[in-house]
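Let's start with one chain on its own, the form predicted on its own, as structure tokens.
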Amino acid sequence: MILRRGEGQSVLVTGSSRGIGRAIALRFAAEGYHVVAMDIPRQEAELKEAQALIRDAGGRCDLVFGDVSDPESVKTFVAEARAIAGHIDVLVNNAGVLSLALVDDIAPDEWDRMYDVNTKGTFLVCKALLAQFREAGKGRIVNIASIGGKRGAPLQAHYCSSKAAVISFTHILAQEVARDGITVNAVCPGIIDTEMGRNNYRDAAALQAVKDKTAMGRLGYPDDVVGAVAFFASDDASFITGQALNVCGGIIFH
């Protein structure tokens, strides 16, 4: 049974057109939150599909579009989200990108793209909402990082290091804003069956290897991640901040 602990509250979820982001948006809607789902304009069709799923189930969902890596775009879509919902109580920084390459082969522009979306994007959206959270005397920020940010993987130096930066940013921001009534936590998914996650298992042998190194012996799915995100957003986590929780089925244990 899903608790209706979001009644009267609003959540902004970035990168919510598919995968983990869509699952998060659906979970928050089911808990009674007014969901403001955000993604880049080229994901409009998929974002509208997510909106339809929420509305068909009786939930509230509105859409904003933009680019988390662009400061002016962030200011615009955050202002739109606040105007639509009246206030934002929870921010979920889910927008992210991943590509694979050896360090020798990573183009500087691709390195920058990982950091611009994964790291700077998280920073910019947090920064855009801090004043409103401080004024309200409360706020919940949940950053979607990765176990790759704790233990890197070959071909992913740019991605894993950008997610390590998200974890470190989470630790620092949590300390800076705790006395303002704001909590900041990170969720670190393992290998999840999404379009992005499938980069980790492009053939049957790689898929089996993933299962073999996971204590639970299976892949994760987007719905496996959403409970941790919803928990950090809730009053149940009111005395928890600066944490980075692994949701990986038992790949790493620290």
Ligand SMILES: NC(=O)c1ccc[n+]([C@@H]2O[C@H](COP(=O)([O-])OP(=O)(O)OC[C@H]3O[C@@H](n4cnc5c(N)ncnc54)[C@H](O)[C@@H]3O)[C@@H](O)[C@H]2O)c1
Contents of the next structure:
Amino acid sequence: MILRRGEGQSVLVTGSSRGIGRAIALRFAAEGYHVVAMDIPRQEAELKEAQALIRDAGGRCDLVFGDVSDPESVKTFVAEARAIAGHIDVLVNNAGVLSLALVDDIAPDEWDRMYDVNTKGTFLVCKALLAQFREAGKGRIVNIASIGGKRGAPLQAHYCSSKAAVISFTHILAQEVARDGITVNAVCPGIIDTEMGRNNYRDAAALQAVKDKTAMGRLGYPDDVVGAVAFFASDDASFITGQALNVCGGIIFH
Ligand SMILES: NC(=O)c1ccc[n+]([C@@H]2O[C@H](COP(=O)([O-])OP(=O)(O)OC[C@H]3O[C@@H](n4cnc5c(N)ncnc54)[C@H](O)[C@@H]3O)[C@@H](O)[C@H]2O)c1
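Can you return the structure of this protein in the form predicted together with the ligand rather than the form predicted on its own?
Full assembly next; the chain just shown is listed first.
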């Protein structure tokens, strides 16, 4: 039997022009979901490239643009996504930003930028879809957090604490909406080979150090992350909510 678990369903993936988000969009399209891929206008060329990859493989993909940290923009692109797809069944909050600095050197605006995109963005997009999910009596939310949100890392106080907030938000929202048929889970990637992930290993020695601290002895790749996301969106995860699953090759164990 061929599993087409996304047949008749649609998914909104934020920040899907590249990296982990693009891989998630491609995976959902391969499962038969109608993908609405979202990113900031500056990423239009890369988002169109992702769309072309999906369409060339026979999948369905439409695009919306905006900024997850801007409440008005979120309302607009969520409404556009709903108009395009008819309804959204799965939301993947993947959009995120990272910068590196010691606490001494983090400018207050940079602190806010991390929280605005990573934390407030996740909250805003969830909020914009909750009424539709409630009306349908079902909905799946998968928040891309980070193992950094569980253990922290030097130079990433603003990033890691914003991701810890995403994990906490996941725990709380899951409890608030469980009886409406909505599940809310988080995936916590380890160090994944993307533009963002490469901040963790800018030279050969740092790359080796990353591999050494990973039980599996290697980096993660975007395709390593997508299975967990697809699982949380699937019927197989119907009794799972409020969880934060590490996908890190064995860097942390709780
Ligand atoms: N790469 C890693 O090692 C790693 C580890 C743990 C968690 N993560 C998380 O995974 C997610 C994807 O990261 P990635 O590694 O693919 O990074 P990336 O930088 O390659 O991709 C991030 C995407 O988010 C988009 N984005 C940024 N600001 C946005 C905004 N305001 N509105 C909409 N989209 C916006 C970017 O344009 C980009 O397409 C992020 O949430 C990140 O924090 C990544």
